[in-house]
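Quick heads-up: it's one chain on its own, the form predicted alone, in structure tokens.
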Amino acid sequence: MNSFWNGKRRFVALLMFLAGVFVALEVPPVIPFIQLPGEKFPEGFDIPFTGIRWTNTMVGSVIVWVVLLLFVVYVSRRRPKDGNEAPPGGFYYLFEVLFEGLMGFVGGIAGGRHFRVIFNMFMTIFLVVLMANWMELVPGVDTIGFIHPHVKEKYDAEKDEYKLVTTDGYEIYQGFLGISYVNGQCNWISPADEAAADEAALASADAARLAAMDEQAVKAAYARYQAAHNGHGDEHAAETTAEADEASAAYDEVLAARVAEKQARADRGCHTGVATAPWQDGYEPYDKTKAKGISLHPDPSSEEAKLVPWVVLPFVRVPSTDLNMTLTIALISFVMIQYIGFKALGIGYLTKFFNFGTLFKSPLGGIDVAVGLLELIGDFAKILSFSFRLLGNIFAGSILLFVMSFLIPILPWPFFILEFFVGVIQALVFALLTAIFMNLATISHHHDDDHDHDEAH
């Protein structure tokens, strides 16, 4: 462990460290645009031949099998090539340890003549998946993309034509050599949301007064009460009287109120958000008709930009929060499941499922019938079991670095940690599953009946 820290690596982890740190203090977090399918790309980035629009889940899932491509060819490279070659160290050797450890595991659950296709199974579902799903903790991904323009075409069924409308984002603003960077700090409002807030104030302004001026009226009533019956009428008027302007007081509070979180907006370089309020001077009143009309595909460096919220889309995204992707592995594995059934137990595996042979012989026979059937829903049941559980964790965990990463940029790093092992656990457990599912399917039903029947010969 010295000798790791010696020399140059102590000052590069040290540069790191700081660069992180004047990154997370400089440059604004922003917590992505979360949706659950994968985001389409623009217009013009198809898949060659086929008209299909890439989606960054699908490129995340191709860097994937190209970095276990990378993968294979390494570890071919440095196996031994015979027993009597000691195997190099470094990260060859840890895998190799691994790996030996990993068949050793397997093989004492479903060990037996069909125990290497059993492995295989077991050995790509985890590599595949654990590649997915440390992707999460590389930087840049989910965070670096497309500069989108959050807009989208509604269609207006009372004048029968599509309409431009705007949801949530964030402003943006041109950095260092151009790019243009999502402002996490100001979130777009739009002038008429901005006008609506402002008119809220006004009428919360209004019910301060009323609610002042009613307390004032109850105070000026019990002031008369003990004026008529203890004679301190003339102390209770002066306090009455001083308290006349309270009721104006209120009513200028909540408007400084609305004026100070537009300022803040302002201070924080927002552009949106921060017109004169009705009630300050040079206020100009939002006229709709007026408002230039805002572009589906407006350019970032223009003032067009200005007129719309923008977001990231991220050029990868994790392909395990991708429901396509884990239910095609989920699919993969239940074929798998099926296919060895049918290799180990011919066409008799389907009486796992469809036991009829004891329905007239015993009086037990229908409940055979039923746990069948019940075995048949649960393996589709599998499906849905596999596909939702990975990716329910992986994207939970997703959420939780973005959010987690916004509030404290500086140390986030517990959290990367936790996801490192979650995406490990996940990735093992819908391996073994699988794994123990396969065996299972390569038992007879029937097996110890038999095993008895010999016996008894």
Second form
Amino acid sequence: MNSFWNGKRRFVALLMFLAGVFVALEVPPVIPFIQLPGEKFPEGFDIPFTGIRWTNTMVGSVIVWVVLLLFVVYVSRRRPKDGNEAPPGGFYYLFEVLFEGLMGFVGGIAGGRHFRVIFNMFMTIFLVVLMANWMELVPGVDTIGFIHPHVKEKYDAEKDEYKLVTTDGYEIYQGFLGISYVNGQCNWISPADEAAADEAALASADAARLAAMDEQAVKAAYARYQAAHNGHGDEHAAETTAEADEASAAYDEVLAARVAEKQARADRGCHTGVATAPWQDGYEPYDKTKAKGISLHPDPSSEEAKLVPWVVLPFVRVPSTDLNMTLTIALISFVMIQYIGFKALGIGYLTKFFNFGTLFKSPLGGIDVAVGLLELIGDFAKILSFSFRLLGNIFAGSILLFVMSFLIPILPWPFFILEFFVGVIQALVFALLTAIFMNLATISHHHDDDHDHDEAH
Amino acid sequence: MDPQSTIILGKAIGAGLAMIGAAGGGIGIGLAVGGAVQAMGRNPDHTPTIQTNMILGVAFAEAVAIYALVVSLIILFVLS
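Form predicted together with its partner chain, following the form predicted alone:
After this comes the whole thing, all chains and molecules, with the earlier chain placed first.
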């Protein structure tokens, strides 16, 4: 490894850095529109024979399974048939190191009669969660996808009609290589909001003019005007004009701020909802009937596209950022914990939860019952804590990567390294806790010989 | 203030308040790791055992902070 990076090959790092600079300049980074549930694909992307629409986290899980399957096929083909054969080398060694290391690790924690079941469960969960977590480091995940308009159909009960509701989003442009990009510099503002802002600017400009030339000042000016007409010099007339100028300057100043705001938006290449403002010539108020005619999927290059906000719907999203995936693995782990409990202790496993045996025998029997019920609740709480721990960590991690890629688009590497380790630790914690709880379930509540058997190892 | 701004204000304050819960997790993790490092310093031979138990303890303490995080994420991104 060291020899690879010595000498001339260091230019690879420089090239990557330059590519980062180029891409950051050519395609300005965007803060993605963050959604907690997995995003549904557009119509027509159903899972065959089910009628269920694909979500991008489902695509992520399918990729995880396919990668793991290939991994299994590779390793089982490369495995030496007997000890005398030469080791195949390469990637296979990595697997052996991982396998043997973790086998010793789990053996130290749960090395008992049920070691094989526990270790199978541990390794499966570890590999699945690890692959799922590491997906957030792959370029293109969470960033490449359908560009789709962020509009929803909403039923208006009062008028008994459906209308399109627009929410947050960005404008789009056709850029580098003719691909449509979401424009991170232009938050989408609805034409109606834009028109309302124009009207508000006009109203506040009027208010400013009135403030500069309030009623008393008008009266005084009129008096001076009268006096001037009655023959005493032109000085007062000049004063009146100055006052009127001041009022109109105040009016212009407020409007200029709004004009500058619109100009700044236009300079960044963004649309403004209405081409002109009410105080300019050729003012066209926004036509509300237009909004009803917008199709849910307009052509990105059409004029209609300017009337709706756009967001990216990634093809692939990290599966562990979807509660469905984490909850599923948590349920599997919960079921396996109960299964191995029953397998090891038989029906007696239930005395862990419903411990009425000592109720009338010992003075503290009531406490045993309460402790058993607490254990029952605690077992169900495991589902919650397993699923939320993984979801929270990985979802927060991917938001961290989004934000850091937005703030420092050319140097977000340290955070990718951080997320690399978070992915390993979370996978390890998930699998390890499952192994430990499974081991605990096999140990009898009463200190009988089964317990001693486990201790012996 | 218009209703939209009020909603955003409420969401931001709510999410911020929810994250106070993370303080407990932070204290817990600090105590656990501090104790583990001391133990490892005094007893380097038992490092693997201590490390395993430390990671477990940290995971449990962290879970509580993560609940707070999930609540605040739900407030921010799911409520509308």
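Between two forms, the rigid core is defined as the largest C-alpha subset superposing within 1.5 Å. Predicted model only: the values in this text are computed from it and were never measured. Numbering follows the first chain given and starts at 1.
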At a 2 Å cut-off on C-alpha positions, does E194 qualify as shifted between the two forms after fitting the rigid core? yes
Superposing on the rigid core, does the Cα of A205 end up 2 Å or more away between the two forms? yes
